[in-house]
Amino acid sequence: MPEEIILETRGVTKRFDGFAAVSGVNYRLREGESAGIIGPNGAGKTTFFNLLTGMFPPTEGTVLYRGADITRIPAHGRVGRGIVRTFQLVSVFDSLTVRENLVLALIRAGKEHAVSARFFLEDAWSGNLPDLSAGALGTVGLREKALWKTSELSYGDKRKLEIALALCLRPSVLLLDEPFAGLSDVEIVEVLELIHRVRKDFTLVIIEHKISRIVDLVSRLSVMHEGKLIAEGEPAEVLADPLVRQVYWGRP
């Protein structure tokens, strides 16, 4: 039995002040699979990204989870659907501790504390919380950094923290955007170790511009160019296309 399509867009579009950023672009995302976009500066793949978590909504086109219409679905409702993100840009509280970061996520996006009133009343350090919070955390190696202050961190370790954060909210699809972008090649292997050992937990898409970083780690490999898919398949057989390597590299 073929595997269920649990991401899919179709035709969709993103356009801003009349310049199309994402053209018209038709996307299937499997359960369990492990998928890499990739593309020059500029290509539309963290505004795709966007689209598909709800960040904007699309000028144009649909997209669907598990079937269902979410494109009028804003980013929060995503997020409790299953569908998660990090950012290019590490998005982190250095005001707080590392604990504190994960347990905020975790009472932000329970059901039970939506609420405004049990959001901002409630014990942050009743239930299993905390437990929750410690068992991420040492899933990424932070558990001994738990009560530090976020701002105390290395560049490294926030991205592991925001990887935390995305974890513990128990994903179906975890969206990650340039996940070594400002690492040094050691936090790169770390962070790398890392997805490859919780992948299997989720349904992964990851952008990154270190393709040799990432042809082990995925399965299928989309190549974005002005907006618009021109390539995809196995990782080798992409990155030998004539047309990839023109835009990628300005050689065929």
Ligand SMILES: Nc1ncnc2c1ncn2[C@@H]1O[C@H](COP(=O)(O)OP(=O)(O)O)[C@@H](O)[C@H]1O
Second form
Amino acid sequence: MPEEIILETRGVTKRFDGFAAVSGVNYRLREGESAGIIGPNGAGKTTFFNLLTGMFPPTEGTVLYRGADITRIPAHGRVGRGIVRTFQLVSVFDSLTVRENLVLALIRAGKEHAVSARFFLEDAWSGNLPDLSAGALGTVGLREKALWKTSELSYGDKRKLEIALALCLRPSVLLLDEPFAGLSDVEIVEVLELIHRVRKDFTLVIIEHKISRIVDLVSRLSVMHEGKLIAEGEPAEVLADPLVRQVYWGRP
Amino acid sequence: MTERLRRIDILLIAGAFLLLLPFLKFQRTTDYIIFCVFVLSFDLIYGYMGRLSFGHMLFLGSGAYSVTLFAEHVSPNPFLSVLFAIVAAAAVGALLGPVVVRTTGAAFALINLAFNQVGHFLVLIAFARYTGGEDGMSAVFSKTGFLDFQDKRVLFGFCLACLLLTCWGMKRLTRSPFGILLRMIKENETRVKFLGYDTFRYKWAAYAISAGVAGFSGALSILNYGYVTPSFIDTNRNVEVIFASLIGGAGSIYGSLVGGVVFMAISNYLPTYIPRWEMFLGFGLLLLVFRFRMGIWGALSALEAFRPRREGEGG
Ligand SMILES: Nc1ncnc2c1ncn2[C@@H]1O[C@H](COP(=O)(O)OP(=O)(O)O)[C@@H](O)[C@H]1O
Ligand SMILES: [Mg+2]
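What I would like now is the form predicted in complex with the ligand, since the data block earlier showed the form predicted on its own; can you produce it?
Every chain and every other molecule in the complex is listed next, the one we just looked at coming first.
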């Protein structure tokens, strides 16, 4: 059976004032796989995610989802197709309660469309959203904190909340941008365990600059350096690559 | 406020305005009520959606002129006229929305101001033939059944009912997923797009709704005064609603009501005791912005000893 390519880029380049943060990247993601992207700080990993998820259009090149060109489709439209991401700096809504954070994601992924009168006029907590949000929070171990103000959560808990938020959107591709950044060792273990637990349900791409953390998690590793993809393959293979060793450790 | 009191809030609001009556005349109290409707409309885009407008008088004015013109040219029935004014003001909001809601911060404030100025110019000069220009024009409404709005007590009752309806509607709107969406847009609009929502459409909707409610308050003002002048669309008066919202506490229905009443009281009484009271208003505004952002209602809710974690309110 040929594996289907779910997400693909062809020669994508992003320039900021002439500086190429991402440069001519050809990338293919197979459905159901877990892939990693590593590279030093400033390599262009986050910018590449931004191009995949529609934060901004590329300067050149195309992005394809299941073979269809989505280069000009804005972020919200890509989420509708199942392309969901988290952010390097945790991005949840501090001014809301923890469970309020999940309401819109749950509705977006549900059957009900977001232009109905209910969306505008019905109490957000009158239907099945309390149960759904409790379930989603249970998955990440935040059930007891459902009614907390999000600003009162620890950074690690906010990270878990952000992952819950992403899961509520029922991703077909989930892109995690440095999900361990800023977490304590204990929290890293918890989040790793969480990702292991849920990743079977979708295709996963994970950015990390510490290689050791994700070698067991991913079946394929891509290395970015100065905006370019410089190596790709099975983790062990890639880590043995002289060019990669040069970039990472300054020696082949 | 405890959850029990919160459930009967509409009754409590009605009671509070009835309690104002012994201190004020009917017409004055009605004025307070109408201003509260205006503050509520402003709060939807400022307190909840987080967009500060310097031109909200445009929509109050649209309502005020629409109700008058409708009464004169189409039907003097006050209900139909008010209904028309709401629709007309919302239509103006819907028309300008696509341009306005793309912006944030200073650009949003100033584009609103610019449109407000255009509106002011239109009624003052360009369409002076129809609007009476600087002199304005009187509005005459018919009696409908047993309701005669010439009677200030009847009008008071009607306007109070309108305020309660607005509060109820705002409560529904702000506690719904849409309300949560607006508060999310206030905090981080980009993130909302990554939840799969085309934020533009919802901001547009909020803007048009807010415009309609502002038009509602403009129309009621004309019922109360019987006369429309360009002061109802005067850009200089935008500061009033901003101030009221800040005093009471933005992002809360109760805060808007407190702000509306307190501002009206200040602007009614301060001038009799203090000449150049606007200067004190200015200092008050500075104090609010730098030291007291949560407003009176925000401060009161923070004091509550057994405050449940509140959902459904921005701030
Ligand atoms: N919006 C932007 N405007 C200008 N430069 C940017 C922008 N985003 C990223 N860059 C630059 O692009 C380069 C790659 O950044 P980034 O993609 O964040 O790298 P990484 O995630 O691999 O650390 C950096 O030099 C960064 O300064
Ligand atoms: Mg990065």
